Amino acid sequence: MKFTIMINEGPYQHQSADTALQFCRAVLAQGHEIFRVFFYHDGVNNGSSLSVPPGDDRLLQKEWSELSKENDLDLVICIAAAQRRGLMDADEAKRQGFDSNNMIEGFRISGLGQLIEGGIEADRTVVFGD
């Protein structure tokens, strides 16, 4: 089965977005793929390479992109609700006029297109947060 992940929480916000990343871990154990996950809302904050939990607390955004690299995963961040967060990749900074960026390695920006693709490519689509 094709599953199309969205995740509208940030990463310490709610339980959503480890739980989605749970799920993403048990879908590729059980041989399943999955076509793209898509964050949006406060979910962009899962992209973030400025977050500093405390010591004995996970960092989130390091395994997200840690599992894109080991499974090919295609993580794809909002551009509206990135801009409105102040999360910017290299190109987007630069187009913006600021000379760096705050996005993890893994992640990618585009627009809500990408998540329309991914209901229409995947088998399901599972959203986790409000």
Contents of the next structure:
Amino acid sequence: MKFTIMINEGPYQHQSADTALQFCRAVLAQGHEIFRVFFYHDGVNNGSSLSVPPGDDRLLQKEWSELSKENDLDLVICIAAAQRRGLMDADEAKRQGFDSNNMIEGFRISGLGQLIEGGIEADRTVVFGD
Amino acid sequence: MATKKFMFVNRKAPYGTVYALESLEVVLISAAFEQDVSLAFIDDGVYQITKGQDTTGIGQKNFSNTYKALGDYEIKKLYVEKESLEERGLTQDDLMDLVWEDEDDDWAEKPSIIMVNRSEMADVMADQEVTLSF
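Okay, that was the form predicted on its own. Show me the form predicted in complex with the partner chain next.
Following is the full complex, with the preceding chain placed first.
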């Protein structure tokens, strides 16, 4: 079965980002396909490269990044939500005239159309949020 | 591209958190993809379409007029749960008059709001293919 996953909460504040990550791992372990993971609302913060949790805590952003690398996952961050919250990749930072960026490897920035397309293409769309 | 039944479930008050505003942004994009779109208003989500919203004192953008434009995007199925209204002391008279224009009927204005009870809402939801909740 083909899944699209939507994540609406950021890491640490809400457990839903952890649950979504665990769900994605379970989906892949059972031989299903993940068409896309779409990050919206504060969920865009799952793509930040600048999180430094205490050493005995998990680093969720890195776990997403590694899961993406291992499984060739399409992790998409909504551009409008990201712009509001100060999250940007190198291209977007350049376009906006900033001299730094903060998106971790494995994510890409795109529009809300990617979420709708994900809903159309997948057999199941699962939302994780508050 | 295929057409699917999309439902956007609005559960939160329009102000206080950004969910309602960012939900509307997704709804408008889905219209551009020509999907079969419905909206559900339950719990505090019913406040999103109440009349006479005034945000001047709270420094938030009043986006309630956007709901009035949904008909122009062919979004004309707005399911409102009766129990959610009643639990908050509201009636349909407290809601905005949201309409769409029927081009097959000389552009007559027709109501977009469909009042349903909780069990009817469950049936409507069960009939959807993609349900996004906000």
